[in-house]
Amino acid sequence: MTQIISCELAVIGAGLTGMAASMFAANRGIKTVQVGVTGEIIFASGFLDILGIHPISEKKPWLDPWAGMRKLIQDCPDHPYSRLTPEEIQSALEEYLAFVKDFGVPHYWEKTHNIEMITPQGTLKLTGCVPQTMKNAILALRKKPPGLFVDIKGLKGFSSHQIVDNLKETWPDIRSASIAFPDSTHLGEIYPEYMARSLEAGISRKKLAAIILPHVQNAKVVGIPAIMGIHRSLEVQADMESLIGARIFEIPTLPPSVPGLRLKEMFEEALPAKGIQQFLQQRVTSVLPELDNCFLLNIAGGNAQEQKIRCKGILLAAGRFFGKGLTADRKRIRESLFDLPVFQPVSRSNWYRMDFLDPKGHPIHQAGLEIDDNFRPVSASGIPVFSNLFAAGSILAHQDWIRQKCGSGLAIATAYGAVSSYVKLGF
Amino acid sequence: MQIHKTQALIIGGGATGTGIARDLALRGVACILVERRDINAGASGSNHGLLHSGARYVLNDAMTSMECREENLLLKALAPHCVEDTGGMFVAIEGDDASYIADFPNLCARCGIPVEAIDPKAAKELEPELSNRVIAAYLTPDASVDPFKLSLENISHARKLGATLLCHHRVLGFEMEKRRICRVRLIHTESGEEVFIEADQVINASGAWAAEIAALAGISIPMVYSKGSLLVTSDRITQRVINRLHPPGDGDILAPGGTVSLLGTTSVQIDAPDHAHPSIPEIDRIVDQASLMIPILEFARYIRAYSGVRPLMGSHTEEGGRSQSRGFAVLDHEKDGLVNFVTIAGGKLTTYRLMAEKGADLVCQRLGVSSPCLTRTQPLPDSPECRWSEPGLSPKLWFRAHDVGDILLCECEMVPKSAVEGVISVIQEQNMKPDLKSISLRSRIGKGPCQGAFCSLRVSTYLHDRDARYSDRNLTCISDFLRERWKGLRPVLWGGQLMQAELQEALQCGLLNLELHAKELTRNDPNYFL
């Protein structure tokens, strides 16, 4: 016979809203269960959106977020942002940042200046936060000291010579450094976790440090790609700097990346530390509806055994196609676990553009679950469908998340708002 | 200026006009071949790869079917390591015309193509997949051809006997005097520059361009545009080239492609040439009829979807050009004023080296060369530089034996930096940059289950490594690249695919603001759409 674990709040998604929704829970004291398969939030580059563009057809960037977003909630009355206010959305990113450097993985931000990084391919992105063992770069970018750019033999898609020859058309006194991972001749292809895994041991850090050092010379910043560790990656950076003796900062490599992985490490750690029950790498495979108006859920998955849960509310937060929140055929788009109704272009010739850089983006990144101020999915009369049904990211209709670098921020804030939702409304 | 002098000018570089260079050169005939884009860059590279028996013709078309049936045995002969000698199957399904079913193995016997008659349980224990409803079943001598490693081969063959070839080379027009084409003005693409070709014979064998070159000389061609739509599968679903046993229709050929099956096609009228693309209600169509005879494609992953344009010799029809032959034509233009101009048009990819051979012995017997055609008899050579296009070879080749450096630069389709390196120095050798594109057409870059999302990236990295003057500072090359294999993806963007379409934009335009840096299409390029 299977248990039935009790619980208020089940949060379905491990992507970075599934994450920070139970973050939320968590700090709110709610009893809160979390499921699904964190393959996703490894897919972050490092580089924390709030909001880049908007409107993406006229590709403006905003170097004020807020600024933008008061811009985009006056344009877009849809757009999950608009459900709450700048202040609000600012309060959420500060819990969020207040509590990933509480559990060890600080952040950068300057809360109301977007900031430029530097992309794997040497391209310059404006972005809302970074972890802070990328926050040398922003220095540098603006100061342009002697720099170098270190990468490595066997690390694929990260190229120091492209960064350097795509930079120093502003940034003139930069060098590039090919350089052997230490102890790794034995390996063709060389993968960040690896790289950042070992540097965790100081012994390895001495070997990088002494390859590093003769290409250093007049440098007062290298840039390297994010290898910095997976747990104590301030102090592998410090240490690291000491040892060659200038500043560094990580670049964020191709997914998936250290950076990602860090995030997804951190949050395994500290959500059950905070009393969060997760079942990860697992799937919820039916929901149920129950007389007392609680859920009844299913989950299985990887090799555990059936699971049930019954709790007072659900937070959606599973993600768009990617995640397997939605699911696309032939004729139209469903949401994947309780098929509610989903906001979508007329037919599937309509969902994306002839050209795939077209500046007016793809219309069925506008698709997904409409939403009532409270978060909750609403039938197509603008009903909820279920009164303590939530969701929460990038599933969330009207919004270009990829095109209006919006993606964390986004997660952040909307899962801020479902959780305040259902507090409020009180389950 | 550059003025080149030759005997032979073929303007095209498709399976004919590679074919024509390889027979001019083995008649030791001093060649140039002019490409507009890149070696098969129109139909021959956007087909079925199909190496027909001359079955799927019997009944409208008999002598396209003889002459199929004839070249499909000499090539299987001649260029083996082009061929899969897959077989093939035509079946009739529940509610099929009975009297096409009946008369189908005598029309094959009037044109000689040996088939062989087997029963529905049988048909399925040989190809698993296919439909219950099936009511019967042939046996034909239909194969697998792969058309990038044939031209390919032709012209590296053609290259070795002294060929020259010049890929984005645009023909802008012809000096003519004297009842002669003295001068051919053309436009390298890459660099701008004008280049001159002075030759005694012009052969256009441009397929689906055709009337467009004749019409710069000042004939004109009658052809109609019949777009042909396919789609790639991830996973090959048969071992035999399946044909439906009725009259051609579309959606009716599932045909393997090494790794992948090839499913098409369609026939669409359309006023020109370029810009051919799959639409979605086409590919809809396609995916509708063949899951009748095998039922898996309504729920199989499709990686990519593609166009050809069939250049068909004939004016305008009603029904989308099903009817019109699959003939081809040698046009002499003498009888237009033009005594040194040749176009070699329309046919099918398994009849390639009949067309070159025809429109060779024209230009031969204009020349005054008595050396008759060799490619009857002389087997294709197997050369090492164009084996990267095969599917399958790579991986295997890697796992046998790779040095501890030699890592994997696309991990779909398994090929590593040595092939990367072997495909550039042949495109530097054919005075061409090596790019995304021009490597990705000699190998199997990008042709995988990410569809260049990953590997363009790694691609490029590795390209600016080697060598910073083939860097690619405004990410120029990635858009193209990135954009000519969407055409092919926006089809096939449900399931799968769709999720993998997504993960590449939150990546090429999320991370990496590719479209930012993009420019926007103007109606030049040639992924602009109409």
The other form holds:
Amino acid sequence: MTQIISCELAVIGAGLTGMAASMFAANRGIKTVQVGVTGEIIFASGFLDILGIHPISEKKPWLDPWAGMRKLIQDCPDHPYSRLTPEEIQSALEEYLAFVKDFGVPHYWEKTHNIEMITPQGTLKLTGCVPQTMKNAILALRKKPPGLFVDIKGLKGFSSHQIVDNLKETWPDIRSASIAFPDSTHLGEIYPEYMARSLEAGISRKKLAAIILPHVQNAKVVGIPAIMGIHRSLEVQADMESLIGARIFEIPTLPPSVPGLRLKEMFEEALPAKGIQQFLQQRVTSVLPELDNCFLLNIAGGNAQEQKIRCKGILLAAGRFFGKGLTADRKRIRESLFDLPVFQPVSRSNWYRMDFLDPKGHPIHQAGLEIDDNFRPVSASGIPVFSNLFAAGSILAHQDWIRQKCGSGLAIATAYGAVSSYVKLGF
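Provide the structure of the form predicted alone, given the form predicted together with its partner chain shown above.
Below you will find a single chain and nothing else.
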């Protein structure tokens, strides 16, 4: 017999937008069910971008993301950020960061301006906020103390030598070292998750510190791949610092990343503790609007029995193509569940510009759902398709979060806006 679960709000999606939406709903006492696949979130680098670039065509960076946001909203009134004030966006970020801190994933945020952080290639990137385990990198970039960068044999896509080569001109007193992770020589390729879980144990930290220590010499800071444990990362970092006698900071690795895994596992623990019922690694296969202005969702996936969810409202947070919120065929881009109208180029031939690296970006990256001021998807005439259907995150139109460097900020802020509208409209 198929089980029917009743709730107030169904959040469809388990990337950062879906997790943030579920968190905002839980904080407001909304009985919520979340359905989705968590694969996207493990690709997160840990950087929380608010707004870094505008206009895209000029690649103009903004040290002050709020000034950049005001200019963006002025120039692009259909951008999802325009549905919120900068004060509301800041409130959304503050609530999100307080929540993840309470559940063991604290971040470093200077609020009024973007900060420079080191990438795995040794380039510098402007971002809004980083995990606390990366804070020492921000401070070191400003003061330029003697530093050491360490890579690990068998870890692909991370070269301390390349990082030093790229930073040496502006930070001259830095060196590189390549080491073997303890008890890993038989593995060949080694993965960040394996090392992070290994460092949860004190004996592994002592072994790793003993390998790093001869390379430290006069270094005051040591940059390493992001492997300081999945849980209790600050505790792991502090123990390693005491063992080697220098400050440590993490640098993101190629995905799947440990900062992404930390968020994933934190949300999977924290949200149920806040009353959210999760059906992760499952998908909504169909949605049926009912006569009483509710929806009936069919969900399935993995080895789970097919179930139904009856809800008063839905928040679509499934992302674009990677999350399967949008799909594309030979003729057009479609929204996957309701076949909602999708803002997109007139024909497929206009999806991409002729130049792959065109500074203006490609029109397909502006495709998505158009919304009203309450984050409800609208028809071509601007009328909400359903009064109780909301959308947030990268599924929204008129934004290119990759080029604008606003992905996490957009996810969190629009999730906040959609949940706030659900409350305001009284569902």
